[in-house]
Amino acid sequence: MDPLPDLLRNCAQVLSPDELRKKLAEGRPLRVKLGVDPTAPDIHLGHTVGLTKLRQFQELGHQAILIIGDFTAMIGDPSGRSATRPQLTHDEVMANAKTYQEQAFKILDPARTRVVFNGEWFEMMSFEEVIRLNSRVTLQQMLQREDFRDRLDRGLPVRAHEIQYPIMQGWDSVQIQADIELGGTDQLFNIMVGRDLQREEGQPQQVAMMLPILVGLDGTQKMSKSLGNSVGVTEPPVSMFGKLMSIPDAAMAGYYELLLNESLAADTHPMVAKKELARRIVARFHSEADAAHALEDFNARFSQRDLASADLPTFALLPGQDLVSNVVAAFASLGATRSRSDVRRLVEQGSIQLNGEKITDPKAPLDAGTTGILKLDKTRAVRLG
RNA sequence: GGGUAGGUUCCGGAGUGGCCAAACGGGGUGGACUGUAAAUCCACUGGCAUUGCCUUCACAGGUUCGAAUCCUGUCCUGCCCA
């Protein structure tokens, strides 16, 4: 059976399908490269799009090469960014790299994955070699990218180290002699630099496979931790489920395609389809049982507005304290920090409910023996006890 | 190195001596409505406090009864010139 159509599925752009066909026809395991920069400790669903494609190659017997960009992460990929990224130290990066690998193997097959750190070669390079590498590209090439151009036009700084990024990513491809490089559509430029460098080194050029960008929970921007619109793969089932339910309907089709690798049936009710989506994703990263539980919990909490039978953390009231103090403490027990002013506003605006009744007086006393459910905000509530 | 324009609250961006915790827009949050969707409407959006107080407008000093606004120095950025 011809694997090509399946491999091309979901790809935003492939340069070129023809080259890919030829490589496949060689009948050897291809080296498929995917680079990740461990700039944060956790990977999120957006990262899993590329990993899933990589897994697909693995299942066909190809060799996955996961490049951990310990060096490139210190620069930060400027792709799509409107500002320089904060620079991380090598120690921070290495700590992130550890959790990244663990999480990536929730999707990848360890047996067919080679993990490489690009520090392996960059750390060794002398300044002379760096200069030599830099002399192969022109400033104009590096600056023609839209993100840089935009910053230039808007009078924002573009720092010299940022233009090193594509060169480094390209050099990675040379080092591992990549046959194929996967990346988001915003990686087109970087991947093409890899092709250029490979050609200069007399290597066969890699095929560029660009995958669509997964939008975040807001339904418009790219999923990214720094934008606060991401779902981490290690998040607890209930929270993962809830977040997925909050995506706009319009974003659902993309999630089906990119995360489940199938098309969203047009005739399904959006809510049913979304619950199914959430359930399956939770099942993938946790378990079927967790997923079933998360679904039940969601139904109880939101569909039936039955907080009482939902799975809530308990909170012991602070004796003799007013409502605001207790709510602040309750948020704190959930790991959220809210100022008293903030909580006061929540109270006055009717967010705080005790057993379904709004309490809008910030100074309302709470008897220590009060029991029931205290709703804090849209998604958080605690059981008193 | 020279010239010039700037650095404002999460972001963009007003404000050029008191009426400024600082317009307006975006974003975010809460409420109503819902399918925890979208759209819409309302409210809130530095901290503490039931009058009021405290800390903010790059940083450090200064002038003044009073400064985001004036002065001096420092740091940072854009643009033009070299």
Contents of the next structure:
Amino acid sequence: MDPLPDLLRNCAQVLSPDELRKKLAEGRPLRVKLGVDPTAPDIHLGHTVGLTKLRQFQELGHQAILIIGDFTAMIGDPSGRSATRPQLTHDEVMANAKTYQEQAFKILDPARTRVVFNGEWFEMMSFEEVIRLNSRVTLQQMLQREDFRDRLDRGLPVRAHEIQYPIMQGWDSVQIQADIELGGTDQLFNIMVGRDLQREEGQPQQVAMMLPILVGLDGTQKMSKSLGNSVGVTEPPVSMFGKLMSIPDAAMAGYYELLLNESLAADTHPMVAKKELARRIVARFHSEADAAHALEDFNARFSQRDLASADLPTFALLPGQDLVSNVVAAFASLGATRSRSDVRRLVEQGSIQLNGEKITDPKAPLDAGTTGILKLDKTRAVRLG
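Having seen the form predicted together with the RNA, could you now give me the structure of the form predicted alone?
FYI, this one's just the chain on its own, none of its partners or other molecules.
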């Protein structure tokens, strides 16, 4: 059976399908690269898109090479960024890398995964070698990047160390002689630099397989912990289920394709689709029993309106603060980001409820001793205490 159609599924762009077919026809295990920078200790569902595609290659007998960017993470990938990333120390990166690997193996087969830290070659390079590597790429090439051009046009700084990132990612491909590199659509420039460097080194060029980027819970921006719109793979089952139930209806088809590798039937009711997605994702990263409990808990909270008996997170009211400030803080305690204007609108619409009663005055005081259930929206609530 031809594996190519399944491998190409959910790819936004492949350079090129003919090259991939020729590599597959060689009849040997291909070296399939996925680079990750442990800039945070946790993996969210957006990361699992690339890891799942890598697992697909593993199941076909190919070698998965997970590059842990302990050196590139200290720069921070500038792809899609409108500002320079905060720099991390090597100790911070290595601490993140430990949990990152553990979580990646929730998807990858550890026995068929080669984990490589790119510090293995970068920390051995002399300054002369760094200069020689930089001479392989022109500044004009770097400034072709849309994100760099956009910053320059807006008068925002592009730091010299950021220009190193695509070169370093490309050199990773040379070092492991990658046959295929996986990455989000924002990684195309970096992966093409790798192809150029491989050609100059006399190596066969890697196939670039670009995967769509999973949008976050807001339905618009890339899933990101820093944006408060992510779902971590180690989050408690009830929290994971509740967050997935908050996905906008318009984003559901993309979640089904990228996380379940299935097409969502057009006539599926959004609530039914979300419950099935949430149940299956919780079962994948926890257990079927946890998924069943999370579904029961959600139904108790929102379908049956029995919030008093639900397993809710506890939130302590901010003394001396108004309703809007407390609701913003309550959302933040659940990993969700809401502006004061967003919350004020929810209040005025009657979405915020205290013990079943709507609060429609954004300036309403909340006594620090208030107890009970504060309902934040259709899928989130906290127990005051």
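Rigid core: the largest C-alpha set superposing within 1.5 Å between the two forms. Numbering follows the first chain given and starts at 1. All figures in this text were calculated on a predicted structure; none of them were measured in a lab.
Relative to the superposed core, L30 shifts its CA atom by less than 2 Å between the two forms. Once the cores line up, the CA of A364 ends up 2 angstroms or more apart between the two forms. After superposing the rigid core, the C-alpha of I373 moves by 2 Å or more between the two forms. Per-residue C-alpha deviation between the two forms, core superposed: V327, 11.4 Å.
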